[in-house]
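Next up: just one chain, as structure tokens, the form predicted on its own.
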Amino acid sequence: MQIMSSAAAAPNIALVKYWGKRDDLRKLPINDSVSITLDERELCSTTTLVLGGKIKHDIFILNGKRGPDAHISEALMLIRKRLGKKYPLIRKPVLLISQNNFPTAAGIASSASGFAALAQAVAGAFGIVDKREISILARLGSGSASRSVFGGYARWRMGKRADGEDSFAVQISPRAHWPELVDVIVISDVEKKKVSSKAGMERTLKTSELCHCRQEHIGEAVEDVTRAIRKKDFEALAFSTMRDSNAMHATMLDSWPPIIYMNDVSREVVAAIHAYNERAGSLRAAYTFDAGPNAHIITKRKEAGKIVRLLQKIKGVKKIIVSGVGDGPKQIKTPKKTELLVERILGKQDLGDMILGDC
């Protein structure tokens, strides 16, 4: 028995941020964290699972590229955990061919998109359709990707329970309930950050005094902001989503030694960002950044033109890209040019000598 499932997915940019887990290999987060998902039609991973048949050893092929990967390999052992008493054929080798619209190394959360995505195909494969079985899928080889199984506005629960049943997260606004907000993401740095964000979170809890000072405010800005997704209250959002995002980075750089993700020209972008809004005597846009140089500016459709403008005369700039709100995971036909590769791939395990080339 040979099953083939297929599913893509796009990232989340987190307004309030979890910076800090309680459990690494589950993935449970010291706190509640709130994200927009952003549109799959302008990012997207796309993931293609293969389960049985022929296959005698597991194996990724990642952007065209063969694993192994310890990050999949981890998840995986933790999904056949979870699933495999139920689903036995979990349990068997799988191919997992998964690909990027988009820079790997941007700083554009493809670990979420790309675990999602996997969660999706999972779930396809077996028939699942309980949306928090799959967040809690995908949150097992990602936290933030248990974000990106919904479209639209989502919330992930941190949970209290040792086993991370209650830890999952769920949709608080589809996108048709704000439709007009974008993400306007500025490349400064493509390169791999010299901190992981694991070791980085690891270095913050135990060092940082302004970490639990962080955490005792918390749960109120993910409130505010929960609050004004649901009003379209866009200058609430701009305001915790910047003041999150300052103090999350403040914890990094009170911890020792110090972790600094952002760099000259994200402080350019805060800067203009602030003079931007300053100008218009409102709230206008909200810079966000996750752990590295990479600014996320969420304003409504209608700024965002101005602000690409603005934020291209910032010398360091290297690429800016532009994405909508979107609907969420997918379950798509399996792309003919994968299904060729899955068929080149079975015929020769071993992988030697063949160029794989996009998938």
Ligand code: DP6
Second form
Amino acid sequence: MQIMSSAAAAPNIALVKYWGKRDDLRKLPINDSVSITLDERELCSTTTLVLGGKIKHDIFILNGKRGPDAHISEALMLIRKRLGKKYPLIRKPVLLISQNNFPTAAGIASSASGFAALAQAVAGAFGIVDKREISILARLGSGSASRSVFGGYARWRMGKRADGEDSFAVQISPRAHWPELVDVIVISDVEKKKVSSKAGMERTLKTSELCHCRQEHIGEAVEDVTRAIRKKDFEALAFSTMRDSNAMHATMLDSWPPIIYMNDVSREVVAAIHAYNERAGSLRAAYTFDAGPNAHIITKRKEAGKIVRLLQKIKGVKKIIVSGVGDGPKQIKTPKKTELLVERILGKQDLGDMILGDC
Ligand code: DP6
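Could you give the coordinates for the form predicted in complex with the ligand, as opposed to the form predicted on its own above?
Below is the entire complex, every chain and molecule, led by the chain shown above.
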């Protein structure tokens, strides 16, 4: 039997962040985190999974290029271990085709959207509808992907169990509850990060004293942001978001050797947002930075134009993308181009390094 399942998912931006694991392989975090799922019409990964095709090995086509990918292989190994008994087809070699509608080198994390789309495609193939299960499947690929399984606003509960069965995301509110928020993404560097999230988290947890201090207060930040979302209290959300981003980057700097993701442009953006809020007399915008120098400015849509014009003036800003809040992953009809590609690959597997183009 051959099954083809396609899904699309968007990245998310964390307001209270995940930086540190209690279990590396299962990706179990040391704290809860809270995020906004972005709009899949702006930023999206589309993944097609073919199960039961007559192939000898797993084949991955990522953004039009065939390649081995250790991160995906590890995720598939964990997914197979989890589902293999109930769904033996997953144990057979798979063909996976994944494409981002935003450049991978745009400095926007694609692992959250990529693994959320993969989890949704696996779920679609076997008729799994339990969101908790889909969130765990996504988490096995990348911790932050567990949150992208929901639209709107999500909270990843760290859980306590060693097997990770209680570590999954839940939705705080759907998009419709607070659709006015946007993420203004300010790109100043498109290079791949020098220290991966995985290596960075390990180093921070091992060497930073400050990391333990952040852990003491993070529960409060998670509750504050969750409450701010429920009450649509932008100022409370902005305050905790900026404080937690600063706290996380402080623990990175406190690691040994130090990890520095923010650059001069990031620091100018921070100053510009503080000045903007000062002029307004209230918190109208909040910055947050993931493991990279590109700023994410959370604000209301009506402020976005002014913020974009302000930040465009900063030297070194290469591109600005504005994304609203999204609805979460969707099972989709496999695009025609991908279907044709699947036929070609299943018919002739010796593709060498050929560029496979858009799919
Ligand atoms: C700074 O989810 O990419 O963006 O679980 O090792 O794949 P792995 O890490 P990943 O880390 C995300 C870190 C962050 C904060 C966040 O999104 O919560």
